[in-house]
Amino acid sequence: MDVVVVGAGVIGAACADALSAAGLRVTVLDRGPLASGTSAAGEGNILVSDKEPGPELDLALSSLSRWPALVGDTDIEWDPKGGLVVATGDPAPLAHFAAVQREAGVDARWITPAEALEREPHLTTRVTAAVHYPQDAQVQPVLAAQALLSNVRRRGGVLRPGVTVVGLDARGVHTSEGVIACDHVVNACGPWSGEVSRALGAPIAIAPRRGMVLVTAPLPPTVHHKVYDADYVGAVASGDADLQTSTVVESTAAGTILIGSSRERVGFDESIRIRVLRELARKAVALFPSLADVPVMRAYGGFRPYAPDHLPVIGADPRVPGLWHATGHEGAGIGLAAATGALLAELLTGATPHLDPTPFRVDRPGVLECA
């Protein structure tokens, strides 16, 4: 094989696809079942509303822009459905952070609270402003990730699930199946890209940050948006190992809705909290009152991919030849995966890339660890 694309999540399997479309031999590897780890726990978010201006919002206009292109008429759940970010209390930082998208270039559409209930009935009237980020989308992750996947797959690739990666050496990659001769590996492995890292001899700090989601009973349209609290876009940006919660409310295709969001780094720790499950009941009936009393069908949790700096690790390892990450998306995985892969394959085959890539270079403070 030219290439071995360890991880079949999103980013791996948008890696995959980029590079077999460049025509590379490419192999996946999973030790679990294709798209069952962090993609699975998604809620399957493409936003730019939650994104300041800079490299990360660079690479999500990008890749919002590939999507649909990649996978055709496959049916992934594509909904435009757009954001909508409300503020409950003073609207200075909000309309100060739209400001500064709309220069971007990010569509951010100022809203009177009236236009808010409008767009959303079942919203509090404790609004005070709100802005409508049309560009907003959401497919379901897995639906896209198997995708994507299919690509790989029908231009001659490989998929192997349960194929766990043990080493690296001249000879190729050495996994639980026996070692697989190839000239480049991209680490793709999400919140385990530091475990792998460490096990292909090139550690880099990419840590888990846990997050839970509420999913309620089936409902008729109640939620029309993804709608979220302005307070979220802090602690998405937080670095804080501490529990963080904030509003964030949706609905999916099958009518139920999902409320989150919280973020804590407690490493794997796959324990269900109720303080933090009723921490996100309380929240988003406090933005959505008729939920209060909506049944809560189930509870599920997932790890994001953490990134001290909180930009995602793109590019080759300069200490192991042959060596590629794609990785620390943390939640924005799902709405970066496209540009990711596109830009990694151009890194990877020498072509221009549609994006500057220093950014996300590998050798950054923070990310690369010692051996």
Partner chain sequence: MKVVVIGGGPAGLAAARAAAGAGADTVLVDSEPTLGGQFHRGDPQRVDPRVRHLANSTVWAVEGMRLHVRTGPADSPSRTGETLNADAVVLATGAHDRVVPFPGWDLPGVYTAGAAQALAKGQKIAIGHRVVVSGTGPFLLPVAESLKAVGAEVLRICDANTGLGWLGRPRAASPAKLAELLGYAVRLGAAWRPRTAVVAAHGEDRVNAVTVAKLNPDWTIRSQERVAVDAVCVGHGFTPRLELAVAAGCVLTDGFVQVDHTGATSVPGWYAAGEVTGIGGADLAAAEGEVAGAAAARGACPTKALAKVRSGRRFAAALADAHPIRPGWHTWLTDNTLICRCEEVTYKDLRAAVDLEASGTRTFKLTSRIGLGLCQGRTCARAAVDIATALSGDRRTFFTPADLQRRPIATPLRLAELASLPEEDL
Second form
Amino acid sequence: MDVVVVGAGVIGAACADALSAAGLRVTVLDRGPLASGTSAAGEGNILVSDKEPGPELDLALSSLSRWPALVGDTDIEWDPKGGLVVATGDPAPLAHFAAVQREAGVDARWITPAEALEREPHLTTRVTAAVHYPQDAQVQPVLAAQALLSNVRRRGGVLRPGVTVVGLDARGVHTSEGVIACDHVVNACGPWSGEVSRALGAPIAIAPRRGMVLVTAPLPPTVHHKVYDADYVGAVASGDADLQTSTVVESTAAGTILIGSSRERVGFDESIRIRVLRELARKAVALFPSLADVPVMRAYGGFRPYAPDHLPVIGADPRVPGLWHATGHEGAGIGLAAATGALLAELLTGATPHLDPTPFRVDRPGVLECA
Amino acid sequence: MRVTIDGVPSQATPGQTVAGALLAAGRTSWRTTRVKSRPRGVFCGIGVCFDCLVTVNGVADVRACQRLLVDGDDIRTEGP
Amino acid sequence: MKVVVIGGGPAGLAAARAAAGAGADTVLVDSEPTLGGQFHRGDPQRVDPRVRHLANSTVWAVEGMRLHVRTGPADSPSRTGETLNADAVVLATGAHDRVVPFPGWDLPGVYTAGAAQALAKGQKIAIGHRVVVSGTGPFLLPVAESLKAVGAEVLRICDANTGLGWLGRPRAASPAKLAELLGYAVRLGAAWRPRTAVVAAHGEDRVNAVTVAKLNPDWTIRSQERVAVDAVCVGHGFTPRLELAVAAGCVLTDGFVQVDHTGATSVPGWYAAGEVTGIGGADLAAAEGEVAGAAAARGACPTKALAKVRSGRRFAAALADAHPIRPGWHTWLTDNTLICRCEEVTYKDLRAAVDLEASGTRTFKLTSRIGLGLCQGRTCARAAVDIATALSGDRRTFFTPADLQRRPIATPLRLAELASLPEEDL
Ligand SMILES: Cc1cc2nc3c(=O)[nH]c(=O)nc-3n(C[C@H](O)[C@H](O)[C@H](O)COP(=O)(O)OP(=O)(O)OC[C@H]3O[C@@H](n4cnc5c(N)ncnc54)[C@H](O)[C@@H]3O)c2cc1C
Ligand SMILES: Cc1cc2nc3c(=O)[nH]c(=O)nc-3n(C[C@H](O)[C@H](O)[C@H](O)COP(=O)(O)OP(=O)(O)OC[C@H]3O[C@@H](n4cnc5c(N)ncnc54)[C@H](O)[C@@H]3O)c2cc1C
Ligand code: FES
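Show the form predicted together with its partner chain, please, the one above being the form predicted on its own.
Let us now look at the entire complex, which starts with that chain.
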């Protein structure tokens, strides 16, 4: 069976990896260079800490356990550094959140502010409560996507950067380089999945949500975990168009510190907004006062792909036989990629899914749009 | 103007940059790289390459070729 | 009508003068303490008194016609902020040296030609006693002269090209330019070595010798010898400072800001002049500045300056043709030659990234770490992309000049500076 995966981001790469591992002949198309879309424009957190119990957490836990095996010995800067969520106000909401997470299988350890400061000596002393999440990890997303694509290539799959998909009919996928015949097509076009689904004749409601990240100059080790403010959780689940920021501070293998990230619904507008950068800076300095004099050398960002109910869309399109979608991972696509690829391959090959696919189905309310 | 460079008092003239003072004192490198500890001093001379970084009055990551010395400045470098 | 000119070199000075002369409320923002840019370093210039000059001031970001400025000592956390709302902007941010990497180019004692020049003119410092100047282009000559003026012995001036290409286009150069070049020939001719280059620098903690090679026309090596030195300076032309142009959305052509004859860019209200639009020396930059400043202020077109721009651009094009960068420099590199000085990325690392099919700027950077350090690729990006393109062979690549220059934060500022921007500045 021949499958064309459209989109060579981390999600397309994970789907192609799982499909080729299942023995299918896979071609991956991307209109640009491989792994250069949203997957090259964000951070690489593999998180369970920010997820409330439910289908996304299940997908995250499954993904977490799958990532290391998928990439084998390839260096993707995998760092099981753990997360630290701190509250600077009322500790009760964080305590409640951690308690329900624990019941759902998350390792969420309540620690004292003094223990938090021991783990993160530069943290503000205003911390009132903290939860340590030893399962949280980090990868370098481009290296991770490339590692998966290398697997595909090694199994004889074909990678074709610079090929734009423009349509689909009985003959196959129509592209800028001609028609490619195939049995199945997977739409993994990230924030562009909405427009690509329309071109394929099966529109789904995926929209972009912009995020910006600040990068500091390289520093001696200063921040050891992925540290964030307890208000982060509220921002992820919200649908407000207005700017939302919550501090997420973490260091990278190169010594830089990433300060992310904002959430705005501004379409695909790439222009920089100083107000957004200021909010990120403010919250980072509030969390780590000693970062005040550190130079910020870059701001970058991308567009998170999201569905109206903020859940990924993984499964068959009910309208066009042979068309599948794997998209809508919003701010968690890197983390969720490993399980997404596995689930899509299971559904496509008719194997038993390793977790319940119903919450992610394409024909749930709000996702299908009229053609 | 009087400044100190790595704790040693010295004279500076108005218009002199930190790099100018270091070079005049015979230093060609004063920083090492993060990974391989290779020496660095001035390269571009006009604020573009960020090779020449020093600590000025306790603040790190100041481009020595861009920063004019002022009376009382305390300059710290990373190395020889 | 408010015109903001960014950059106080020959182009920016002339632009500010012309804009003020045409009656515009004119602000000149320049990151240096004194005016004059690279050309007039050590010889501070003055600007028309009607112009408001913001010295020590850097435009670090742009949002539409709104410019964000920090003023104060370089890289100081105590700089103050200001936001300028412009009706028209003239971008005159100039250029910096382009350097082709070679083994040992990161040793202390190896400088850019511009650094040697800036230190000689601005700080009266010679970079060494025994110096070799290497690269390509006419700029090597004034640099050698300045080095001699501050007491250095210039052993060789190595130009990897013959520099004779433009002689075939005699109308390209004005008599004044020819006289200038002739003067250099008389004074520096003895050290001048066409079709040679420094292809390696040697030493432990600083340079003590270089390998000077005779080159073939494609810059591959014909023969080499070792020369004892205590400093080297290298320059292979210039790279325009484009971050603000890219942030404003200006279209680039051949790696420079695309302008029409008045200096107007593709973005309404944004003009550009000087070396951001093409490399042609201080006189051309000043003429371009005068035209663009007048156009930005909607004043009368200065026809004499416009004529100078036309002839100057012809000369610049001829010079550029005579001083190409030939691919043979790739053969100077070894596996361990650093390409990115900040992140210490080697030639071998770039090859590994190409093997992973990293074929666009973002992925190439994130795969190899090239250009992710403090200089944000200003020093190495052009060389790195040249190398990546060559190593990719027939494979498709997606590098664009604008991607290389995308730095929405044009100069670093401290986190607290950003955090404390007042509401009215947003
Ligand atoms: C600022 C920011 C921070 C983030 N931080 C994290 C984090 O810490 N952890 C985490 O897990 N996630 C994070 N994310 C989210 C994560 O980056 C995304 O969920 C994920 O990258 C989505 O991957 P994708 O493969 O679906 O999309 P993409 O990587 O965008 O891939 C889609 C591909 O489709 C291609 N394409 C589009 N149209 C066509 C066409 N017509 N024909 C062919 N190809 C086409 C595009 O070129 C692109 O390469 C962050 C996102 C942002 C913006
Ligand atoms: C280091 C160096 C030395 C040179 N020396 C000579 C020489 O001696 N003789 C010669 O003929 N040519 C020299 N040149 C070539 C020179 O660039 C041109 O001849 C001429 O100076 C170009 O004029 P310009 O106005 O376009 O740019 P420049 O003279 O480069 O002026 C640009 C100005 O803009 C400022 N600037 C840049 N970005 C910002 C920002 N974001 N905010 C505020 N200000 C900003 C810079 O600090 C600079 O003052 C030199 C070039 C370099 C790089
Ligand atoms: S020498 Fe390049 S920034 Fe100072």
